[in-house]
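Presented as structure tokens, the chain that follows is alone, the form predicted alone.
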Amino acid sequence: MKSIQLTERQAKIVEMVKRSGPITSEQIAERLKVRRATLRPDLAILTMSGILDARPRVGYFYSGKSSRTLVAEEIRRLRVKDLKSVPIVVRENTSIYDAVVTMFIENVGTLFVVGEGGILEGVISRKDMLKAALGQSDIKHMPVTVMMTRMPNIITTGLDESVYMAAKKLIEHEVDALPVVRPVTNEKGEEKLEVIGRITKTNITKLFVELGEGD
């Protein structure tokens, strides 16, 4: 991810180009009272990050893109495949008790229920398990299929979907995680969804922290 944090000198260059552009590197160096060679790394960063544009024999222009705009562009540019993490799954015959144990061991709030070949069958959340426990059911013998959300009510995402769209789905549907899936065709010719990853609110939060720190 490209840095969007500017040094004091880079910020001065941006303001100068805003006011006086187009302006050459020689003119910028003269006004800042530094050598032209000293400015080369700064100008390279500013043009590569998209804040400034440059034209041969003309000079530097301000692109009109603020740091906030660049962050937004980065989020829309990134794909789910760039951010996804390993899915935590259980099988259909797993008891709710064992699913609770898995959830705590893996420190996650959502489990994906899969069949043969990692095919998505359902999603079960911490809230679902709490409901089962409060219902005084025998959770050691109750399978997760009793409480899980099934297709077509599962919200999913794909490898090539933007991180922005995945984040919108998390917010709009009020879920903590999305299964990252890809379509597959079984022996009967039916199209199913294979679970190959997950996107969570934690993934999104880490991304914002990294962007904020300019990593």
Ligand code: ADP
Given for the second form:
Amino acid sequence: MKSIQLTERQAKIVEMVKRSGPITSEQIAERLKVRRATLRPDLAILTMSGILDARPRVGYFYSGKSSRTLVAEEIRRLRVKDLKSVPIVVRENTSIYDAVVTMFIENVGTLFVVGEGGILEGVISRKDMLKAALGQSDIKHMPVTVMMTRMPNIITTGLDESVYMAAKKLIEHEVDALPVVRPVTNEKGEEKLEVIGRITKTNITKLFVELGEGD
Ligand code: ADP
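Could you drop in the structure for the form predicted in complex with the named molecule? We only have the form predicted alone so far.
Next comes the full complex, this chain leading.
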């Protein structure tokens, strides 16, 4: 822990726990010849910063991990299913005009285009729609399929993928949203992807803020 300046007593506690952990707060207080209540703020700081870990009925032990490592562990531990939002979808025959309206109503930047049974067919983004609007085409009669990015060129994620991997995909592929999908087999025996959620840069930013707040 380079970033946190320990008081003399806190440093003593860390040394003691390193040497004799797991050790209870009573034992620490006894050895330092102070009351348990006096130690409480020190122990709180040391556990919150991740230097010490506390287990009920076991006591304090040295974790030795920097808070950066702990945050990294948390991000890798979290799964897409813990963070995902509901997907906003339109059918393939939806007009670009109606898709724009849906974007405003649902307050999202990306729509997933689905066929029967919620099967993923495409993704249409703000810029895809702007492109259509800039042309001379009649966007009330132009279906989203004309402008969308199609399967199999869609970057997806799954419920059990780590949030870290999903965020990496957003960055690497320079997209704002990933459909959360699960594989299904249709009646023709073909492997398809059913849309069951979405992960966006907003989800990731919210998580970042939560981690920043230490929740
Ligand atoms: P915008 O274009 O509104 O900035 P994006 O950066 O997400 O939004 O989209 C850029 C392009 O990538 C668009 O053409 C869009 O159709 C496509 N796209 C968006 N999301 C995905 C995805 N998950 N997989 C593949 N292509 C995508």
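For the two forms, the rigid core is made up of the largest set of C-alpha atoms that agree within 1.5 Å on superposition. Note that this is a predicted model, so its numbers are computed, not measured. Numbering follows the first chain given and starts at 1.
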item: Threshold 2 Å Cα movement between these two forms at Thr24, rigid core reference; value: yes
item: Gln10 C-alpha relocation of at least 2 Å between these two forms, rigid core basis; value: yes
item: Per-residue C-alpha change between these two forms, Arg40, threshold 2 Å, rigid core fit; value: yes
